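Here's a solo chain for you in C-alpha cells, the form predicted alone.
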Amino acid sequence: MNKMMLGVIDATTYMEPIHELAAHRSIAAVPFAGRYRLIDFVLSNMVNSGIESVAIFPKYQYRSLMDHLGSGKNWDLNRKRDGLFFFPSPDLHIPSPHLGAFQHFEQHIDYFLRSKQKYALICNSYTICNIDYQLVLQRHIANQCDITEVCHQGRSLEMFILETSLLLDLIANRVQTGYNSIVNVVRDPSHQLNICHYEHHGYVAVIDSVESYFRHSLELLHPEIWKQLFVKSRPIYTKVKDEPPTQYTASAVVKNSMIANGCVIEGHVENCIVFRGVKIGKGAVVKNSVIMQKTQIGERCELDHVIIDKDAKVENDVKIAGTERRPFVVRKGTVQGALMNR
C-alpha cells in the first residue's frame, strides 16, 4: 500500500490578507518556524506516508519556491523513477476559483495518465500539520469511499483522496458536469459520489493571513505544540543549509525564543522565532516577533510584535511597534531608518 498513491500539491492560491507576505514568492514559500517554508511541512507528510510521486502546480512568483525544492534530494524525491515534478500554469491571468483547479490539472495531463498509482491525493500548500495519510488512505479503501476529506475540528483541511481514475474522469468531463474543481465536486449536495470524512486529532495550523501567520509562529514557543509538529519518527525536511552556529555575546540575553544556525545575537531577545543569518545588535530589544533570514537589527533599537521579511535591515535607535491582532511587516530587503520611526 505504501507505494499506491500519488501526491499533489497545489500550489496556485494566492489570498490578499496574505500579501505582505507573498508579493514577492507564492504562498507556499513563506518562511515558517525559523528555517522552513510552508511548502515543507505536505511535502515531508506525504514523503513520510511512503509517496515517491508528486506533483507540485503553482502559478505565481514561484522563482524561490523553485530555488527551495531544487531537485527534491531533500526530500529523497531526486528518483530515476517518480520523483518530484514542478507543473506551471501557462494561463497566469486565469485566476484558479478553487483548490484542485480542473483546468491546470488537464494543460499536464500526461502527467496523471502516465502514473501508475491508484489513488491520487490533493492538498494546499499553507497547511501546517503532521499527518500520516497512509491511514487516511486505508480508512478511504475500508468505506468504500469515492472522495475523502480530511477534516480537523469540522474544517476542512483542503486534502483529498480519490482514485487517480475518478480525477481523471472528472476532469475529463468538467464542461458537461461544471465542476472546475475538487472542492466543487465535494460541495455540491446533488452528486451521486461517496464522500467521506476523515478526522484529524492533530495540531494543525492554516495560513491564509498575516495575522493567522504570526499567531502560529509564536505558538511553536509553547512545548507542547512543537512536540504535536516535530515527531521524530515523521521528521519535517527542508532546504538544507551548512551555516556555523549562533555567537551570543557576553551582552545578549534570550528569554523563550527559537534561534537559528547562523546568527550573532547582541541583544535582548524574548518571545521570538529568528530565522538563520540574523544579526541583532548590542542594546536591541526584541520582543514577540518573527525575524527572517539574514536580517540586520542595529543597536538600541526596540522592537515588539513585528515581522521582518527576509534582508532586511532596521537601523539603529529604532522604534517599531505592532499588536498580536495587527503586527508591523517590514517587507523583504527595506530599510527602516530612525527617521522612519512609528
Contents of the next structure:
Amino acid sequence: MNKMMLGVIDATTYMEPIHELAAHRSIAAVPFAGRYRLIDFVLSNMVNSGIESVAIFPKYQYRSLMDHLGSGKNWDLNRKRDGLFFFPSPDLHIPSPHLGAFQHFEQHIDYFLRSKQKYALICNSYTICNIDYQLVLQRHIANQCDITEVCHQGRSLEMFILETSLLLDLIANRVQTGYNSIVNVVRDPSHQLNICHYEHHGYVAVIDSVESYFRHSLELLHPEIWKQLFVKSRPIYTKVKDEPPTQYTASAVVKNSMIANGCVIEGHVENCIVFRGVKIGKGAVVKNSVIMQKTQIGERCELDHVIIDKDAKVENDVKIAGTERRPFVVRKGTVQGALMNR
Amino acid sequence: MVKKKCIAMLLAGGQGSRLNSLTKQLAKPAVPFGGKYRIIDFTLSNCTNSGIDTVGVLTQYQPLLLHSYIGIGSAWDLDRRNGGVTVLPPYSEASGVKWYEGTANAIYQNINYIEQYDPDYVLILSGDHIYKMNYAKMLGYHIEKGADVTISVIEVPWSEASRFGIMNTNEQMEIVEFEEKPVLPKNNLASMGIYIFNWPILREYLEIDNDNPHSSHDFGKDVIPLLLNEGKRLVAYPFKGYWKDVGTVKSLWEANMDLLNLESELNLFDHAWRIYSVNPNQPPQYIASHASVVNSLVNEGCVIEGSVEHSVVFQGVHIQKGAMVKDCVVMPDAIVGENVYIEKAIVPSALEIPAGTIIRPSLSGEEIILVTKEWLEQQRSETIEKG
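How about the form predicted in complex with the partner chain, since we already have the form predicted alone?
Then the entire complex follows, led off by the chain already shown.
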C-alpha cells in the first residue's frame, strides 16, 4: 500500500501582532529556541516521519527563508528524486485567504500532478511541536477519513492530511464550490466530507504574536517542556553554522538558561534563551530575555524581559526593561546606546 | 582529471598507542578534541582554508569511525567535483594485500592517485597535530626559495629538543643536517611533519626508497636523510604559532586546557580561519538553576546541573546535580552522576560515572587520570573492601 505523503508547508502567513520580529523576514524564518528557525520544527517533523518530498509555498520577504533552507541538505532533502521544492506566489498584490490557498497551489499544480505520493500533508510554518505524522496517517486510513485535522486541546494546529487526488479536485473545483483554501473546506459544516480530528498530546506552541513568541521561548527553560521538543530519536534539524563551543569566562554566572554554540559569556545570565555567537560582556546582568544570534551586549548592561533580534548591539551600561506581556524588542541590526536612555 | 598545482596527502593511519584506551577503538586522528572537534578537523580545515581542495587521506589503523566521519568531506567543504577528499586505505593487488609499511610507503602505494592530478607540488601532512597554518604561504615560500623540499619547523624549548626530529640549518634556512631525537641537539628547530615536495623529485625518491630492502620506508628516518645525502635543496620553513602533538594522555589534556586560556594563540572563535567539523545536530546546552559554569568550553546538547570549572565539555554530556567537574575533559555523551567529584581527568565518550564517585589526581600531583570502565570497577571494589 502506498503510504507516502507529500509535505506542503504554507509559509505565506503574515500576522500583524508579530510584526516586530517579522518586518524583514517571513514568520517561517523567525529564530527560535537558540539555534532554530520556526520552520525547522515542521520540516524536521516531516523528514522524521519519512516524507521525502516537501514543497514550501512562501509569499512575502522570503530571502532569509531561502538562505536558511538552501538546497535542503541539512534536512537530508537534497535528493535526485523528490526533495525540497520552493514555490513562491506570483500574486503579491492579492492577500492570501487562509492557510492552504488553492489558488497558490494551482499556480504550481505540476508539482501535485507529477508527484506519485498518494497523500498530502498541509501545515503552517509556525507551530512548534514534535509529532510523528505517520501515526496521524495511520489513523486517517484506519478511520476512512477524507481529511484529518491535527488538534491540541481543542485548538486546530493547522495540519491536514488528505489524499492528493482529493486535494487536486478541491483545487480544480474551487470556483464552483467556493472553497478557496483547505481551512475553508474544513470549517464549512455543510460539505459531504468525512473530517476527522487527531489529538496530539505532546507539547505545542503556536507562535502568532510577539507576546506568544516570548512566552513560549521562556517556557523552553522548563526541562519537562524541552524534553518533549528535543527527542533524541526525532531530532530537530537546522542550518549548520560551524561555531565553536560556548566559552564561559571566570566572571560568568549562568542560571536556568538555554545557550547555543559560539557564545562568549562573561556576565550574569538568568532565565534566558541565548542564540549562536552572542557575546555578553563583564558585569552585564541579563534576565528573562531572548538574545538572538550574533548580538553583542556590552559591559554592565541591565536587561530584563527583552527580545534582542539578531546582529544587534547593546552598548556598555545600557538599561532596558520590558514586561512579561510586553517584552521590549530591539530590532535586527540596531544599536542601543547608553545616550538613548537619558 | 583537471591538473592541480598542489595536492595534499594526509597521513591518518596512526594508532596513537600512547593515548591508551582512547585509541583502542579508533585511530588517533579521530580522537575528540576541543569540545566539538576531532583531531583531524584541524588539518582538514587548514587545507580548505588554505585553498587546497584535493586531499588524499591515508588510513590504516581502526578506520571505521574515521571513514564514516570524513564521509565525502562535506563538513570541510571538500566534496568537490574535481578533487575533494579521497580516503585511501591499503588495498590488495594481484600479488596480495600490502599494508602501509611506513609513511613513505603509504604515499608510494598511492602514486596512481597522485598522478591523476598531475600536480607540481605534493604537501605531506599528518592528522595528529593541533595547529592552524596557512599552507598556501608555505607553498609560496617553497617556490620563492627554489627548494626541492620544504619542511615546516617550529622552535621548541632547548630542554625538549632531544624529543624531536631536529633540523640543523644555515643562515639561508637551508637544511644541512637532520637529527632524529639527538642527545645533544645543535639546534632547536623541530620538524612538524609537514613537507612540501616537488612531485617529480618525491616520485623519484619514493621509488628509490621502495627498492631499498633495508629502508623502513619512513619520511623522517629514510627519505629525508637520503635526499640530504644526494645534495638536494631542503629548506626549513619557520612556523610561528600554536602547534601541539597530542600524542599522550597528558598532552591531549594540556592542549584542551590551552583552549581555556583566553590569550591562547589557538583561537577557535576566529571566523577568518574557522575549524570545521561534522555537526552533531543537538539542541542548545541547558544550564540549570543550581548549576555553575566558569572558565569552560561547553558544547551543544549538554545538560549541566552541577558545577563545571576550568573544563572542556563535549556535546551531549550530562553533569548531574551536586557534581563537581574541575580541570577535566569530558567527551561526548558521557554522564557524570550526582555528587561526583572529578578533577584533572579525561572522561571518554559515553562513559557513565556512577553517583558519588570521587576521582582526583594521585598524591604525586601530576598524573592526569584517563577514566575507564575498568578503572571505575576497580575503584568500586577497593571501596567495598575498605568499607
